[in-house]
Amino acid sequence: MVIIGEKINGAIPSVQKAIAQRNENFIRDLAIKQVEAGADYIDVCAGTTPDVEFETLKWLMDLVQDAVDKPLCIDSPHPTIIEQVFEYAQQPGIINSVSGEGNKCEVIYPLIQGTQWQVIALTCDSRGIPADVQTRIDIAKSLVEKAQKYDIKPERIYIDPLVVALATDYQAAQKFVETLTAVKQLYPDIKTTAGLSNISFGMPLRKTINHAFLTVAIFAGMDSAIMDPCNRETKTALLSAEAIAGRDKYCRNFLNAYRKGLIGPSRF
């Protein structure tokens, strides 16, 4: 399972406390901690107005890559952005994202074009997120087939299904799965992400819900998850999952981490 540390994120308050006191150490500290936790890659959003966002996610990129030696996943809704700041990144890593809107795929796709970068593709376009699966999977498709112009092979690729809040779609985590599923049968390929707490949103017993989702997720395929390393909880439950649907040899991963005191019952 790919890992992208989720928690350099100015929509997290103390994130964006921190952004605002121009606070170097407590980024540092939160790049370090996920890597330490067992990120592969460090997810760095600014999450501020367009007008300084250049500025924003440039001074945390550097922060992270001076801090560790993780690729980056690049996070902005504004292609423009991430394009002016790509050059600033030390190695290949991820970019989040292209979907359907407007024109991101036409800046995104030849920014990465020839490289070694990697790109999350959302299921969704300027409707928003299609309330069935079979839109979907037609808009994986077509971000697929756009991809492909550019020579980038779906290996490159991590679709996104997007799942909504159980409470208001009471079907959200079935049709990610449906999506995930039909998506991984066209490409065998591809690679598939979510971010795991959108599940939950609305509903008591939160963090309960995404490790139930995480569970299924992963028996269902899924490669890579976009979540915070750092809770213990979260962390045992990702690597419970892969032991118990056989996708880690011997329980390697499992045993060394219980090992090193990195998963296990929460210590507070």
Second form
Amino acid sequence: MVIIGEKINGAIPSVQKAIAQRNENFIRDLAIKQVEAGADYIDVCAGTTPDVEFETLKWLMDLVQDAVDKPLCIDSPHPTIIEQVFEYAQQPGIINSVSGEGNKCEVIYPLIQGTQWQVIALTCDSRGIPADVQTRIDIAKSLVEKAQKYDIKPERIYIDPLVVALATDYQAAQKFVETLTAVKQLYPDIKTTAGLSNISFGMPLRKTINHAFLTVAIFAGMDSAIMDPCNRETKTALLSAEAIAGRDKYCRNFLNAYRKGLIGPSRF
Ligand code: THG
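Switching forms now, from the form predicted on its own to the form predicted in complex with (6S)-5,6,7,8-tetrahydrofolate, please provide the structure.
Starting with the chain above, the whole complex follows.
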């Protein structure tokens, strides 16, 4: 499982405060902790208004790259901002994200053409997130086909079938799994990812729901998750699910993590 550490996101109040105060140590510490906990990529999202997004995102990127040697997942809804910060990335990572909305593909695909960069493609467009599975599959197809014109192969694309809250659509997880399965059948080399926590928004016992969803998504073949790797219970759920899904040969990862004390009941 490819883990994209989600914690450096200006939408989180403590991070927003650290950004406002330009608290370098706070951001560095979040990067280091996530890498120690097993993050493969560090998501950086400014979560500001567009006028200060470039300088904020560049500041975050510089700090993270100074603190750890992991690639970035550059997270912005504005393709032109991604275009501006791109040159400050020290190694190829993931662009988060393109979708069928506006000119996102037309800006991002040429930027990563001929590079090792990967890209997350969301199955939504200017109409929003489709309520039905077939429209999501159609959007995924169009995003993959457009990428082919820029020599971006399916293996460099992470389709995000977009998790909406169960509280909004009680069939959200079912639709997610159906979209993911169909996309993988169409493009066997494609990768898939998702943010874990959206599923439980507006519900009690959020962690429990997130963990059940993670298990189901892993069983459906999800390759990556945008998540908090520092949460011990989530890590335990992740490694259990991978073992159960037959994705952990001889349960080696599970047993090693257990021996190292990285998984198990939470400690107080
Ligand atoms: N898909 C894609 N990108 C995304 C999302 C997605 N980027 C943003 C978001 N969704 C994923 N990122 C976050 C970041 C933080 C939180 C939720 C989603 C969050 N964090 C709490 C905190 O850190 O305080 C709690 C974390 C926890 O303990 O689980 O809520 O869907 N492509």
